[in-house]
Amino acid sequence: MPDMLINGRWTAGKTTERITVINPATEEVLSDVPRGTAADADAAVAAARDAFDGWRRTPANERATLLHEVARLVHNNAAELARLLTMEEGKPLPENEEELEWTATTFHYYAELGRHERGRVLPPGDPGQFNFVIKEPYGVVACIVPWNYPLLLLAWKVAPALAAGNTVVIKPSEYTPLTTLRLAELAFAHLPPGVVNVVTGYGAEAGEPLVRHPDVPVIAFTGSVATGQRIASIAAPMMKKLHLELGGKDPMVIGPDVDLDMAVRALAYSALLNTGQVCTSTERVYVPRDSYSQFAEELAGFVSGLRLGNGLNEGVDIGPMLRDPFRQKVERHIADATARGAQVLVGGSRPSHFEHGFFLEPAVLVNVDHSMAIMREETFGPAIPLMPYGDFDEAIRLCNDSQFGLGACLLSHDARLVKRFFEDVKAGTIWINDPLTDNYAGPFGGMKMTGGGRELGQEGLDEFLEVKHVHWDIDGGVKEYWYPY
């Protein structure tokens, strides 16, 4: 049975209770993990704190070599990890194979970026002075990781935190801890004890003690707005550094010039990847009024041909949702929309031919508007609501009519529309004709209620470094402006 990793040792911790982990496609029990406590969180933080001084003083080139080794080990064990992740979380195997590739590449990227710079030299105010800026690690970083991309979003936090010289305590989701523990066993064993620790358990019992801990100055969290607000309220009196990514309600605008067949395929991918359980899933779609009916019909036909099933089976396009409460939320959003006048063209039902598993047929809805929950709240599931727009001004206004601002996508080859879109839409990432694609050198994060943190790129490294200005008067003589006046 998998245990927690604390100070380089595998341990069941201070608890005798366990959390059962199941396969969302079959509802079979996979294994169980310790139900970690505040005492376990304390032990992990103590280990990370004790390891910090040695790790931050490790030369950047040596840290880079160790992180490249993490990447190599992830790559070498990708097949095993992808299969376990599919069993634990449900995404089809090709999607998890891609997640493992992204995970390995993230460690490669930050291995190099971490030795690129440590600050900068400033022009002095006087010839006898030397001014420079140093970027320093904070100390222990708590990495609280969600279930939908448990390895990738772990890497987006852990790789830059380690490259910057911090140590980490990882708290995986209680739904998907197995792959995280196996990753730690396979890819982190060569790191000094205490540099990486993993504590399993529920958020209130294992995650919140990390947030409250006085020796944890940085909290890196991806998850819901409600949990992010809870973390912020706890951390504020201690003035902790918060690195939050809190979900979204991403829009896609179909440009009036775009090929509808391409648009159908792009939208189906961006809305249904990981069964729609992606923070950047397209959850609001705006279509030119002239082509609205035709586009809706073509989209419904395409979506109805996608294949649901166990993600380990060949030819499966869409796997199960993670658990029944998440499926029920999607069903509530669809029911609210239809009660207010929307029409479901296809999907939205639980397929009868699956005896087990949390499956839901992907839905396409028309006649929606912004009074409906499905257009305002994060759905996080396989539902595609379509709304017509008149002119491009209306499309931009509709995109910005949301409390969220994570990503937004435009499908168009009209450079004038593209420029207006990326200048006027309030979102952290703007995709043009290529939704949900990440660039390791480009920052990822949101605006408004999505949070203000950034992952990837130089910005992702800087999130885990605090800035110190050094003003050095080399001559050290008495200054004429000192007392007495």
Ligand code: NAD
Given for the second form:
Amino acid sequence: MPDMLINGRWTAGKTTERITVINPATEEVLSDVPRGTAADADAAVAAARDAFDGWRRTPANERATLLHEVARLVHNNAAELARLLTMEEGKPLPENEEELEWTATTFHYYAELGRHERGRVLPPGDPGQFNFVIKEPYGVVACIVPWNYPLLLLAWKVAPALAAGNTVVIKPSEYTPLTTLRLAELAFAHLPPGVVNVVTGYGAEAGEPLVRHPDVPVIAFTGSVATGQRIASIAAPMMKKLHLELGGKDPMVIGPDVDLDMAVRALAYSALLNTGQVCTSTERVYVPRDSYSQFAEELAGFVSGLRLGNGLNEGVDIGPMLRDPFRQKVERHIADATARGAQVLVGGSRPSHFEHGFFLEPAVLVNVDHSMAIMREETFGPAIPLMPYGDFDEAIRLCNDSQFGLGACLLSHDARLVKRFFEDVKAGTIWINDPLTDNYAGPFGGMKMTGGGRELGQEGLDEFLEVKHVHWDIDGGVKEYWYPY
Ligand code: NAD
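If the structure you just shared is the form predicted on its own, then what does the corresponding form predicted together with nicotinamide-adenine-dinucleotide look like?
Okay, now the whole complex, with that chain kicking things off.
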């Protein structure tokens, strides 16, 4: 039974209650973790605060060596961690093997970026003066993480925060704490005590005390819009730095010139990866009116051939959803769409051959429009709604008709359409012909209701650094513009 990590020690904390963690494919109990409280959050923040001064003064080269070691340990233990992640989160093993490699590489990337530079020198206003900008760590960063990519989204926060010289308290999702705790055991033990702490528990009980804590100046949060709004409402009056990565409703436009086979494969991947439970999942699709019926038919045929099952089994394409309430939300969106005139070509039902697990057959819907929840709200599951468009202006207008602005994808080889798309679509990431591929050096994040935080790249490091301008008059004599006039 894993415990929390506070100040380099494993502890059940001040609580005797535990949270049960289950496998979404079998509904079997995997283990349990402490149901952390405000007192545990306080203890973790105190440890991180005490460790901060030593960590921020550790030379960046030494910090880099320690972070490269984290990456090496993640890499060496990837097989075990990937299996555990499939057991608690559900996605197929190959997807988790990738998540582990991306996690390791994030630590390598920020190990190097963190020692690259720490500010800039400015031209002085007068000779004899020296002006420079220093970027400094804030202090204790609360890293509040969702369940869909528990390790990757942890790494996108923890690696840059540590590289910048901050210390952290991680609050994993109550659904997926096991891999986080095991990662901490395997890959963080060589760091000084208190630099990384992990508090488990429910958001309101263990997460919110971190948000309220006066010694936590930065909240790095990935999760739903509703939780982001709640966190913002608490943190804003305290003038905390907020780093918010919230929900999405990403569009994909099938260009008029594109090969339909390629489009079917690209779309199925970007809509159904992790059973559609990716913040950047394609959740609405715009298809040229001329090829709409043929494309829908080909997509339905391809999707119905994908294999559902326990992600530990070989050859499984699509795992279960995380829990039944998330599955019910997808079902509600499909029901709302069909009540308003949409048609389900394939899927949308619970497969009868599984006795346990939160499985849902991936659905393809046609005759949808923007009056339907499935085209407006985040569905976060295996449903692909297809809508026809006339000219490209209409496709762009439909893409931008959303409260969200996380990612957007165009499939096309027409450079004029590509330019139009990346200039006119309001989204934090634009993918052309290769949806959902991240680049460590490229910032990831959203616009509009998705929140403005950026992870990865230099921007992802800057989120954890505050800026100080130093004006130094080296000669230091009396100035003629001082009193008396
Ligand atoms: P969630 O908002 O329910 O929970 C996220 C985390 O916040 C969990 O650790 C939870 O315990 C904690 N939490 C909940 N209430 C809290 C509170 N009052 N104070 C502090 N912490 C609290 O989200 P989820 O269901 O875990 O994740 C799915 C959501 O995450 C989707 O909306 C998805 O789009 C979004 N997401 C966004 C990105 C991105 O980069 N933009 C990436 C992945 C997931």
